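Shown here is one chain on its own, the form predicted alone, set out as structure tokens.
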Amino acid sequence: MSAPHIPILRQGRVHKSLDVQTVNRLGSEEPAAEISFACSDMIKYDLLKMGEARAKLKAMKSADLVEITKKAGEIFLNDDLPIGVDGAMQSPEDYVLSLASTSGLPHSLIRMNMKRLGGIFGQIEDIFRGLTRGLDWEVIDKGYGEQGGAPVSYSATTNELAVILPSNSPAVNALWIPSIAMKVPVLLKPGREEPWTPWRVIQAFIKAGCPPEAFSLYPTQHDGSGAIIRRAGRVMLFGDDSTVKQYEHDPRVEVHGTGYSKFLIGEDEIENWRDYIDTLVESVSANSGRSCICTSTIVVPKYGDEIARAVAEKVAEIKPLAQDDPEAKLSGFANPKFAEWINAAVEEGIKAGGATDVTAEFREGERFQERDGMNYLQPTIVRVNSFDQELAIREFLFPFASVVECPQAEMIDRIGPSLVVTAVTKDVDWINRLFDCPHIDRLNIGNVPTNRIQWNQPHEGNLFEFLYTRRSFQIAAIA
């Protein structure tokens, strides 16, 4: 199949731009896709008309949108769907190959993420109940009703949910999928190397019967992204700390930056540390360490050397393999310079003192590897002397974690903001302190990997509360 052209979608209408850019297959000069780029003026103009798209969804019953969402999940997983502008179709296997060719992800991880995404569609009712604490869908249809025996009214905060997507993992698209059943259209800016997943999800929704007007897709440059962030009613923004920090106090913007997720073992369970090594390995290395819910710091009261060594020995088994190898668990980097920068940052942290790369004893060759025209970073476990070492709380886009010893009584004060914390303990007083900590977004108690989440419990923001606001109301009889 020749390289498809990914067009702009303007409320479901295909638009081929004069500004066309080519994304090559990794490690070659062969084009994987041509992509139409939208200018900021087009985006500003279209944002003024998003009320029309919202009206299309408002006119439908939530129950129908729920069934469409469920059907779309099956279509996403199993059907051939339109790709490009020339009538070509993309099979599920074509999707896997296309995404692998530009992202560096191995086929096995793409299929895992694909299955995970497919499950999100099917869980839409459970997700809605969790996000709304049991609200009836009819309240969205009418705008008012009852919840827990009390009258409630909700109104939308926006005509659209704009999402600035990354290229690192297709599963992030799960976060916007429920907005369609909530009657809020989406405006998506895809990552440069990953237009495939948002495009396929959109096509699955449309084939399932959703109004095409509910979907806008704008591949664009920095000026276009800026226009979206500044002008959209609600924005879901993915990026590194330097990107998202300037918007962290803007109520219109839900930032998804670095997670700094952590795994803690309490003093009452530390003697059983060997029982938790497999959980630690999964927490660090799942999805090639590309998720903000992957563990980046392991905190223990003692046995830091032993735990670092045990985890390092296991993660060192994860090696660069061919993308189509079913055992491949490590992703290459779409941007080779990024891999070089990360590797240099790790090396600088080690050279600064107080940190040791424990994985060096077990892995084959250097951390930085080249294979099949792509750059890889082999998993790395670093033993640090204290939280003062610069690698103690760092997060990188590959399986990386530091191991630091700290008295249990000081852990909560030292770990800092954490998207996910797993705490292995039965100490009720400490558990209560963890629940009371305002810097932990999601808390797991017990032997639970940080990367395992339940979608009916938000781990970073509540989509319903982001898109809807509750208001007081009274209805009086009129004579």
Contents of the next structure:
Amino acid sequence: MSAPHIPILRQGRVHKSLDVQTVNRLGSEEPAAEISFACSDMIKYDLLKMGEARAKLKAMKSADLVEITKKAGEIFLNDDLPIGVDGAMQSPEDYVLSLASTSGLPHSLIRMNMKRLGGIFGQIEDIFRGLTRGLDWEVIDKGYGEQGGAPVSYSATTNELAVILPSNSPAVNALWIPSIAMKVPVLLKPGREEPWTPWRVIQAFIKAGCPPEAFSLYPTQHDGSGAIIRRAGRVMLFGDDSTVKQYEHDPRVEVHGTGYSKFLIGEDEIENWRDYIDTLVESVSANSGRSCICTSTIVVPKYGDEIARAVAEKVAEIKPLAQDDPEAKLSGFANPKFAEWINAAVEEGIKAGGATDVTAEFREGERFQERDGMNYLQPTIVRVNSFDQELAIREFLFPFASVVECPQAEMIDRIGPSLVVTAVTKDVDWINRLFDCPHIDRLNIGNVPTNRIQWNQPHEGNLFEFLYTRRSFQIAAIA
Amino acid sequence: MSADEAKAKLDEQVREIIQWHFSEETGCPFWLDWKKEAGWDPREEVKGYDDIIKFPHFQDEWLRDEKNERFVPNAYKYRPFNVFETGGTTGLPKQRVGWDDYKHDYEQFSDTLSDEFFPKGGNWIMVGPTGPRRLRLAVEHLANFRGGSCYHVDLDPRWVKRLIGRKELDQVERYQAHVMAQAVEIIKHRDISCIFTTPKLLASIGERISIPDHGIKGCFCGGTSMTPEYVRFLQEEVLENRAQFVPTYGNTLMGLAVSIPEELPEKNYSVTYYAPQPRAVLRIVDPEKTEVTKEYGEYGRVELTTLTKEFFMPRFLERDEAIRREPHAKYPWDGVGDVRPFGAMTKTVIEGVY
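Can you now output the form predicted in complex with the partner chain? The one shown was the form predicted alone.
Let us now look at the entire complex, which starts with that chain.
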């Protein structure tokens, strides 16, 4: 298949830009896609008209949109869908190959993410119920109704959910998929190397019967992203700690930042630490360690050295393999410089003292590897002597975790903000304290990998509460 | 005019201007002193445009460091001059003296405008940098020359650049909204048929009102580079294809290089500008070896030579790069296409902000 042209979608309408950029297959000069770029003022103009797109969805019944969403999931997973502007079609396998060619992700990880995304479509009712605490869809259709015997009314806070998507993880598209059933159109800015997933999800929705007007897709430069962030009614974006800080007081903007997810073993369970090694390995290395829900710090009251060695020995088995190797679990870097920067940061942390790369003993070769024209970082477990060591609480785009010893009584005070915490314990007092801890977003008690999440609970914010606001209302009887 | 005739006219202009600026009676102290130091007399050695290469590149710092009086030709010694400033954000700005050049330049430009889209007698509005800029007087003169009056809404680009440098983008938007509010009020309540503004401000006005619905038929735009996609957006969506978009390229030191707006759609909105020869010449040079002119179709740095009795400026290297384009039947000399900030592909440049 020749490189498709991914156009701009303006409320579903195809716009082929005169500003076209080519994304090459990683490690080659061969084009994988031509991408139409939108100018920022065009996006500003279109944002003014998003009310029309919202009206299209509002006119539909939620029940129909739920069915469309479920159907779209099946289509996304199984059907050939249009790709680009020239009438070409993309099979699910083509999608895997295209995404692999620009993102560096192994095929096996893409298929895993695909399955995960497919699940989101299928679970739409469960997700809505979870996020709304059991609200009847009809309340969204009618604008008001009852919930648990109390009167409720919800109105949309925005005409669009804008999402500035990253290039490194197709699964993040899960975050916006429920928005359609909630009758809020989406405006997506794809990552430069990853137009594939948002495009395919959109095409699946359209094929399933959703109005095309509900979808806007704007590949754009930095100023275009800025226009979206400043102008859209609700914005989701992905960034580092500084981005999170920049928007912490802006209720329109929800930043998905670093997770600093942690795996804690309590004093009551530490003697059984060998039972949790497989869970730890999955938590650290799933999705090539790229997710904010992957464990980046393992906190134990003792046996730090032993646990670090046991995890290191297993993660060291994860090696750079050919992208199409079914066993491949490690992703290359789309931007080869990233691997160099990250490796340098890890090395610097080790040189600072108080940290040992335990994986070095088990893995083949250096952490930094080149293969098939791509740069890789091999999994790394670092044993640190305290929470103050600079690698103790760090998160990188590859399977990386520190192991730190800390008395159980001090753990909650030392872990800091954590998107996911898994605590292996049966100690009820400690469990109660963990539930009370304000800087843990998602809490797993017991032997649950940090990367396994249920979408019917809030994830870095509650999508329904982001898109809808509850108002008080009274309706007098008409005389 | 044929290409040969245009070349002959340019060579004649070069001889006349060199004679003027390097003669004691008419020349200015700056160039007369330069001649003494250089040890050669341009009047003897420069016989046409091709010999301009014998001059070094004009340094725009001279326009800040030298007193303005040193650029006053002796022939104009007793006439008070206008002072026009170029961009700048800090310190003493660069200044150029002038008398009637802006009138000549804009009268010449007026001849290129369509009476259908820029009706004679129609009023104008200028939304953009006024203050010490040549543009402020020039646009008003253009309006007057075509029989209309001109309204003005000011914008201080130096402040905008500072805000952007400090990443205060919300403030930029607020300031823009403040400027827009004033412009929209005037457009709504006065009879205006033509507008001069910058691309960003034009788009911003169009966000608030339908520009053609308010009687505007023509938009003369300048100030920043524009991608073909952006030009198309302005013509088709902001002006709704009902008013004509006329992009120009120019500055205080040159005058106006014009485009051919009626050909934009067939050229896929790639804009080619033609300098107001023989008063100014644009050449696309190899940035590493500036005596070499780039081939047609190649990007290079823009070099400007200004050749008027008021101002002689040889081989000034603009902060832009562009594609060298073939001459056009209307303008039988080289054009410069798809202008963008010099080094735009390798560094971030604050440009196109207002």
